[in-house]
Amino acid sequence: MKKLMHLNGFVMFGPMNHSVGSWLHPDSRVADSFAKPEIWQDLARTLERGKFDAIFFADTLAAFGNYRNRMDEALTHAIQFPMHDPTLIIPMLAAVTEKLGYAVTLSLTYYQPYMAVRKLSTLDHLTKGRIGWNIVTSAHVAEAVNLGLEKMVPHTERYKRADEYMEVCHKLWNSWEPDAVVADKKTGVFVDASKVHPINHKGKWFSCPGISAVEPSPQRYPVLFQAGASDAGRDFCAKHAEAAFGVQLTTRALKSFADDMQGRLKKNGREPSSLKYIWGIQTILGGTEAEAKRRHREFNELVPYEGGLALLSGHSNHDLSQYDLDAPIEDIEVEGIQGLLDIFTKMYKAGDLGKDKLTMREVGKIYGATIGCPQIVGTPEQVADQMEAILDETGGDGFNITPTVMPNNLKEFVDEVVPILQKRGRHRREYTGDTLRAHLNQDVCG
């Protein structure tokens, strides 16, 4: 039997979703409501019908304002701002669903552990064992000092501080047996205390003596996801996910990632087959390929390369602005998260996508449009095709899917390329599970 593909929608709970410019397409619902629980719903409805395994959020705390010093660039494009909370906004979209899963965005430096803890398997039992968790370390200096630190925290202590945090969450996760809980009328007794036990935590980061605020969820801890992309990040993710996202131009470098992947696991004493990969794409579609051709040129023709350079500078929290547009881009050391302004150095370096070099204004219109991942186009048969040849040549397991425009391309994902995909016995006709961990460890189409 063929290998299940995956599949996550990919989105951001505001009028931005990965795509600068995406918010001025005539069809963009989210352009000036998206904050109404209904698109969001009519979207959940959507996703679970194509039998994908969730809706993984995205996020950010604070409006960019790394290029030229000043928030102006991000505010006028809507670059990843305003943004809300989705943790708030998942409880509505279980309740119109039945299996489809929410993986959402939390920075294990803003939240304590257990205040993490707290809130993740309080979602869990919410949506009845069907949350994950993006782990990210987060990069953006404006989140730290609207958050009270008077600096970001140093590149090589985040993971390290990070390491930390993960043993406090599990310890806390395991801190009661699973039949604590008892709710006996007849003895007066609700929980078995003998069962509930202080983690007693003291380390380099982190103190916390006491115990999970929340009895043990469906799940007990929410399925890991991370997206480190630098080596500490890569050594993060061998450590403690059990699912990379990966952002790469090229199925070569997605290859590459997946391989290296492997030597860390190792290192850890993982199984090759404990760690699942989850590419990020963007599919254009059109009923015939030039049609789907000059879809994906006019998406593009919206990104303004400024608001692409404005995304970047928060994403590696660095400030683009101060490099000549037209100048070939060289090798950049940043503070924020390297791996993606790697994409377009190194990666062009090896001559991947046909040439040395990328100039700033080229690097500008390609992260505004895509964040660094791969524009698949063509007939819904074309796109089924190139995704099939991208996992079935990097090892992958399956895709986030980043809609160009919100939320019509993700329905037309569903309704033109999924039953290819089920057909071909590469994508589930039924869920055979109730929760998201059961959907990511379905390996053969039910």
Given for the second form:
There are 2 protein chains.
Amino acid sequence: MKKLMHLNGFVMFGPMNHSVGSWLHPDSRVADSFAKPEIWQDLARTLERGKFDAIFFADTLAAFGNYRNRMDEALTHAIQFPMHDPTLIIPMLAAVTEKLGYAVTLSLTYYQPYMAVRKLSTLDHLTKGRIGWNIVTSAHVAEAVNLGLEKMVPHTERYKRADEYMEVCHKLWNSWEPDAVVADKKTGVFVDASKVHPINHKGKWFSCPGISAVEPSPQRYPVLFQAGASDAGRDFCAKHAEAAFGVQLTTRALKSFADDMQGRLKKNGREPSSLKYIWGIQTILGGTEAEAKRRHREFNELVPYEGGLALLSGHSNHDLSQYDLDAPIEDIEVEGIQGLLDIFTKMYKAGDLGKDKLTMREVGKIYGATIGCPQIVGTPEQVADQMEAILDETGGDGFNITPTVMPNNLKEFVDEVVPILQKRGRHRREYTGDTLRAHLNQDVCG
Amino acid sequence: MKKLMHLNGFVMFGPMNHSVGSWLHPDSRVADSFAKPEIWQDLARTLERGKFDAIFFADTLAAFGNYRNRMDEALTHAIQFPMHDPTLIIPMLAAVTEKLGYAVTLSLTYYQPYMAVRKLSTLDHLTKGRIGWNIVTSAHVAEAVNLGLEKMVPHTERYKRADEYMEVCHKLWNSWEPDAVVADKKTGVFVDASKVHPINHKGKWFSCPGISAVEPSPQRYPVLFQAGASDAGRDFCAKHAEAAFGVQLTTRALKSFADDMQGRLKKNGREPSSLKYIWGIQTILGGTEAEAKRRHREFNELVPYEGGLALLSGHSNHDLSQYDLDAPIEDIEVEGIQGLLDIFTKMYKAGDLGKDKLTMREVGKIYGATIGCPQIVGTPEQVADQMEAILDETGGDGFNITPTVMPNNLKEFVDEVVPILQKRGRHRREYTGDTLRAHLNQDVCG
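How about the form predicted in complex with another copy of the chain, since we already have the form predicted alone?
Following is the full complex, with the preceding chain placed first.
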């Protein structure tokens, strides 16, 4: 029996999802309607019809200001901004769906663990067990300064703090015994006080004496996703996550990420199968290969290079406006993103980018279009083939699919690719469970 | 033309709304279903049918631990605990209603202003302008210790900090010009960067250089409610609020609160009519006066005295277990709640409490039943009479009605009292506006 392919829609609660310039596409409906619930409710219904595991919301709290040391390019091109609070749209999506899960990004830096647990457990109740948490530690300076932080926690310290954070969260999730809520009108006892256990946590970073404010929820704790790519991030992932979200441009890089994680899991005494690998991709479909390629080209051409460079400047915390836009990038050394530039160079030399030169301007356009994810281009059959191949070659478990054009791109995927994957026994025809954890842990179509 | 009466349902997102022991009532449906959306969605539909302004969610973040210096009584009797996050249920209610507003309690202590603005503005978009904010500064020690605060901000400092907090919020709400979002696919400009203005706030308590993460929402900022009863709290209310939520046991005390606020408004250069007064009440209905009185008695008898004392201990930050339960309260002096005890004593002496003795045990029962709000008891006509009389005598504008039994008590009110108020020209038959601010500012039925 073939391994089931897990599918999530990977979006942000703003006009950009995630490709720079995607809102410019004639078919994009996101520019003037993203702040209201309807477009998202339609998307949720579509992905539930397509038996996806979840909608996965990335998040960021402030506009990037590193490119030219100002926000202008981030604002002009809507670079992950404006960005509304994704925890608050999810209940509106849960209200119109029954099975689809919702993974939400919450930062360890801007919520105390007690508050994060309260939010996630409340959501788990309201969605009846359909919540996942994308754990991020936040390295974004513009967030820190707007949220009153005097300075960023240094990177390595950040993950030690994150370990303690997760310890507090799990203590809180376990502070109520499963049968602590009695709610017995006869005896007048709502909570059996002998069955809740104050955690009395006092550590280096956190102090929390009490118990969770929320009674035990259907999943007890949300499905834990993590996307750390650094050494410390990968260690954190191997310790805490149920699913690793990997963003790498090539199958080789994805495979090397998965291989690397195997060793880290082992060090933590975990079975190789206890971590799922979810890869970020884009899919671009056409009725024919030629049509798909044309749409691919047209989509990538929408990207304003400055938008892509503003995004990459934000992600790398480095002002990329200072380099000659038209010099070959082989002549440029850029701290922080050299690995990415090397991959672009290799792809360029292999002819994979379809470019006749590779300059900083082109890097902006490529990064802006892909945000570092592979673009899978072709007929529905060809896209299904490539997705299967990526999972088979990397040992991956599924995909976070980020839409090129919102929401049609994901709708096309559901209408055209999902039936093929179902026919091949790689995608479920019906949900077999009710919770996001049940969806994620379903390994075969059954 | 008569003044329109504003009506809100006043609840908490937990098993207790707000009366201690209310969950014990045979008709209460809240004990095992409060964590899921359905009971609240039913309530929202009911209150929208009754043309209420809003559902008003109180909130508290942790179990009280002052009574006997432990949480046991708070847990046993579900004293404002468990308490799930109300910001997250509101979108599910907005999803099934079109006009009803939602006021939510957010603490100035546990969210940075940048974060509060993001949440409130996101909610304002999602609800299409139906959000209010009950501004609280948080004096609850159990919240502070669980949320990593080393010590509470002292009371007077707290309101200075709160003034600066509101300054930052308003700066953020005004950081985008109304037409800053262009979203023009032709020019490729999403936000006109010349029309957003970094606030560069650097004060004693807060530092926030940027702009709101959320584009301007339908109401621009939420309707501002405030319930401060202390001297500093009332000054804050007179400076910042659009509606004062007053909790006082008697009409005289409500009137004196309103009179006192008039002077404070004047000091702030505000018109007397620029602040609405919303009074907390309970209503208990019966087909006959005798039936209503019987239901009143039965309801009050449900209250476990220890639950009431645990609540009052929490509210007064004072362990009330140390007093003789059965000594007359005239013989007891209790720091922090002497004013409340004096009112109880006066009511007791006037025969208003229907008690033949007034002891600490009885105080627990009365406070637990009423949480300090008048109980309006009678036939629907009599209840409507009393509500009109309270507004007319106090110059008040409306009520936060806290249910005795969830949700039937509010359903009965909508079915039986609302039509009477409508017939008398005191309550709207249809919404005339779409936003919560429009509801609140509607002065006559039109």
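In this text, the rigid core denotes the largest set of C-alpha atoms whose superposition between the two forms falls within 1.5 Å. Positions refer to the first chain, counted from 1. The structure presented is a predicted model; accordingly, all values stated were derived computationally and were not measured.
- Core-superposed comparison between the two forms: the Cα of E242 travels less than 2 Å.
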